Amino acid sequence: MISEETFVAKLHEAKACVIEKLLEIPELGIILGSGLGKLAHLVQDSIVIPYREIPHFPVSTVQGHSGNLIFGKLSGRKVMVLQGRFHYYEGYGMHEVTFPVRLMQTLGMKSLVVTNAAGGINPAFQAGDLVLIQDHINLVGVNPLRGANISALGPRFPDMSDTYYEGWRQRALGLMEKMKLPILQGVYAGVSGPSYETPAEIRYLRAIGADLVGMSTVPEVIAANHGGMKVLGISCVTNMAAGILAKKLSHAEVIETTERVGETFVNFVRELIQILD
């Protein structure tokens, strides 16, 4: 179990590496689930950091997660992207899946928008839907905050009331109705993966409320909102859960759907960014 303060000084030092190449310090982040990182090659001005540069930053190890730390402007607003995300499944423990939002914290940011492919568990949905995350449910297994709290990011206790801003959210809906996309919102549970889930854990997640199943986010957004950031999540359906269709589950369709609606998803966040606060 790592020390608050050894944490910290890990955080500082990253933070030390990423300000001596930055212009500016980003407002908003961006975290790209699998096979939407594309939204990364519209940020102007980018300044582009591996991941392996950065002290103490993971590495992706996964499919469609490129690797990259970019800083810029999308939609004239200042963010931080990461093209690709950390799992818990991958082997890192939880102060390394949530190093990113860590930083964004350290660096002074307090506005999040967390993008997912996650699996449909409710019937109402499609493969290729865009829908926001309405709240979620912790069935990793494990807590970021476990351990020593890092009192300089945020409290012992934190309230998770309102995990995905509300505000955000309707504002969100709204564009989605502008845009003629269909207006869907859900509850999200995350599990430790890699495995799919079974058609008997698929009945049981429907049955306790979830309408969106997936291997991440949780975390992020536990993180996050200890540290007072103001979260929006978006999750892309990339296939129907098991047992709902009659077909097997690969890792290869949810880079194909992600592929497909790529330009939806772009288009919509460009929008988005732009009237959130």
Ligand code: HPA
The other form holds:
Amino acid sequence: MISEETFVAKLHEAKACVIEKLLEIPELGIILGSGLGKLAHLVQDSIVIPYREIPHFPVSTVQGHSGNLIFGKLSGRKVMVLQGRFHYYEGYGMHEVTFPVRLMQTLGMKSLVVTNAAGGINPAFQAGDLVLIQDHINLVGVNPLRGANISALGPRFPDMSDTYYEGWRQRALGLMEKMKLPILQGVYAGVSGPSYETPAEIRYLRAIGADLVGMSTVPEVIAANHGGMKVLGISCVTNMAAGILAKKLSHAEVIETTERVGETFVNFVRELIQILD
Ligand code: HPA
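With the form predicted alone in hand, show me what the form predicted together with the named molecule looks like.
And the full complex, kicking off with our chain again.
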């Protein structure tokens, strides 16, 4: 297991590399989920840093993800966009999965918008919906804070009562109404994957209060919360979860749906970041 000193030293080396290329430190981090990478093209005055050029930064492998940090302006806000994230199912350790969020914290950033592709469990949802994450259930099987606490970043036992910041969620719900989108929020169950769930697992997730299921987000959000960041989460329902509809699941459907709702998603996020302080 990596020691606290080693992890913090790596973060500082990555930070040194990044700030050398930047004119100003971003205020808001945005993590783009599978198929939702298009937003990255809209960043103005952008500075693109491939992950491979940043010391200690993991490199992404999944189809539909490119690996770049993109710095610049979006809707007038100074942003750092993560184009491609690291999933536990790819074989990365939790220090790698959370490295980008830890880098944001090391840069002094306090705000994070996370997005993902998710399976819809709540039968009121349908493929193509954007759903605000109200809360999560960690079923990944591990916690990214396990091991020596990185006291430079946060406390040993962080409170998780308002992980998806209520104040921002209310504004986002108001924006959904204003944009005439369905006003949806739900509880996200984070699992490890990479196999999709069985219908029995989905019945179980529904019984314990989950509305959405996905293979990302939870580790990064725990790390963000630990480091005192405000978080807003948006799921794009790319498919109904296993057993909800009489059809099989495929990664192709996930990508197809993100492409179909890409424009709505981009418009929503662009408006949204104007109202997050
Ligand atoms: N299950 C888990 N993760 C997912 C799904 C799903 O149905 N769809 C997109 N990501």
